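Shown here is one chain on its own, the form predicted on its own, set out as structure tokens.
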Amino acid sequence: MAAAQSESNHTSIVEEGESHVAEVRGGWVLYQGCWLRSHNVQSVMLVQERFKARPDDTFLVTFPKCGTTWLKALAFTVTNRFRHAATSEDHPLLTQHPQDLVSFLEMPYRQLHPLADLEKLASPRLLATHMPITLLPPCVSNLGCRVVYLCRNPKDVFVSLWHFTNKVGADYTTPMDQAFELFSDGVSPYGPIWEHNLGFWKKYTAESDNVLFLKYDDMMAEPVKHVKMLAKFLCAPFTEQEVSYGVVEDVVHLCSFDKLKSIPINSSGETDRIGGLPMANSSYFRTGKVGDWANHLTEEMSKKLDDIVEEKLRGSGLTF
């Protein structure tokens, strides 16, 4: 019965955007050259014809599975710590998952749960999506709106992504070396990776001054300079008091994967963030390491793909 409604509302999704539908495999539709679960197609759309920006919006923006929990995590202590103190014992971080202080564009599915839900959020707003930029609302950019961009090794994001897709529900649950073709062909959530890494690093290339590019294993091997980068670009940067007194390295232990992972909150119960899919918060953290695709991935696996990535964004100066 319930695969049986799954099909219909497939069918219907599909022919609500089939217009901008180039291709469906499996549970994936091609939308406007990203790779989509059918249900979120008609949330990205409605994102797309309905969603207004303001000129003082910041974007926190992710392919999935490339620190997205951190990023929240950093940019919402990072603005809000002249009211919460990243030591404060009353910290929202310690009471709230990150996913929950920092609202997704796109998710809960907003045929469920309308827009308007942002229009009552406070300026400034931070937002998260992992839409590609060419899925974006053309507002976005023409407001000029801030947008902090987050990306990972390729081979990490598929392994951190596989692990994840298989703990929140049995349809979703894929052998790894069948995943792994898949996301080589670029079928994964908001795939092609590489056209998603590619989109966001030319518009920072062209436009520095309202995109913040970074990696993954930068931040992971320098945080605290990364977080100082963070700070500037959102317009509230560290005082050289702050910095004397340690509230940079405060910021980085309370963001960081080992103590947001011990927090009640974030390592037991469960969340629809989505709709219609409880997840665990704790599903959200697994390791957080850098380099663990070697764990999981043959030597053929790690070639092919670094191959198929390497040619993908050869000529653009972005290199993992």
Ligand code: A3P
The other form holds:
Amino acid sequence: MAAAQSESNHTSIVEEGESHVAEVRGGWVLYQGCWLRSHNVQSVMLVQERFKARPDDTFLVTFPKCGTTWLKALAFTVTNRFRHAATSEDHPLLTQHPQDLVSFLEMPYRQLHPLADLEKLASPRLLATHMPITLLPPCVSNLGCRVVYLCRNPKDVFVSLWHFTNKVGADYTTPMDQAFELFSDGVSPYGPIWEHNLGFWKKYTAESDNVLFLKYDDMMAEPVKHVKMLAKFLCAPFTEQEVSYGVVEDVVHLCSFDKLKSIPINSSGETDRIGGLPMANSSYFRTGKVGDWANHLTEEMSKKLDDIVEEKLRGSGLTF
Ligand code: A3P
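Having gone through the form predicted on its own, I am curious about the other one (the form predicted together with ligand A3P); can you provide its structure?
And the full complex, kicking off with our chain again.
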């Protein structure tokens, strides 16, 4: 009976979701100003209607391919370091993929998301999402939940996304020039990317105590400095003694691209995290480089995306 009830609620949410879709392009639908695959809409609506935030929740928010895996690894390691030292031989990151250590709000798609599983997590919870600020349930802001936002140069995001999407399966493979046209029009998962960035940038400028705004390139350049900032924001600042013992460097090393990529759980096997789309665990670790776009985009493409992003972000104070 409970299952039937749940199924019928799900169906009505799906139908309602379809009526909220403003535009369709290729396999994409525009839902409340955000481009999603139709099965993502169902999942996002379920979160919007049923997710119950807690005041001490912290959300790790990223546009896809901005370093979610890295941020999950870092936030998990920083907040759990008293139970699991970064140097310990049984650290969870040695046996579990970073993606599986912090749950997504809206994933996996294509099924009733186990929101009940999120309910079971002890407070304070770390939760991840790709949802733009406009789609997040109002309770997240109303309760003053904190947000760590990680963004990345859109050109590197595009290249990373294109490689990742081509690994999803034949149905998702798109020539780079076509994918670039769509991305430049804002059409990509959770796009437009500039709206995603601007939404959280505005929240950060209005409520800097509640939002830590990070950039992938800055973190790559100065990881120790940024991991200290992250720890402070997550209410787990490093003590002077920890700093002098090199604990911050230990965290940086454990969560580094080379280290994580080399761990068997991340370099072999496949897992279905998206929902109906099993993918190699290694798909989340490609080059981990800043500026790889230069190896893939023509000068014309680079200039086109630069110009679009510059225009969209003009006056906001946010630059890449
Ligand atoms: P590239 O495709 O440019 O290599 P996400 O985790 O949001 O899916 O983002 C994936 C991108 O982050 C990929 O970028 C991936 O290689 C990179 N990445 C994964 N783990 C990382 C880490 N520990 N440090 C830096 N970058 C990492």
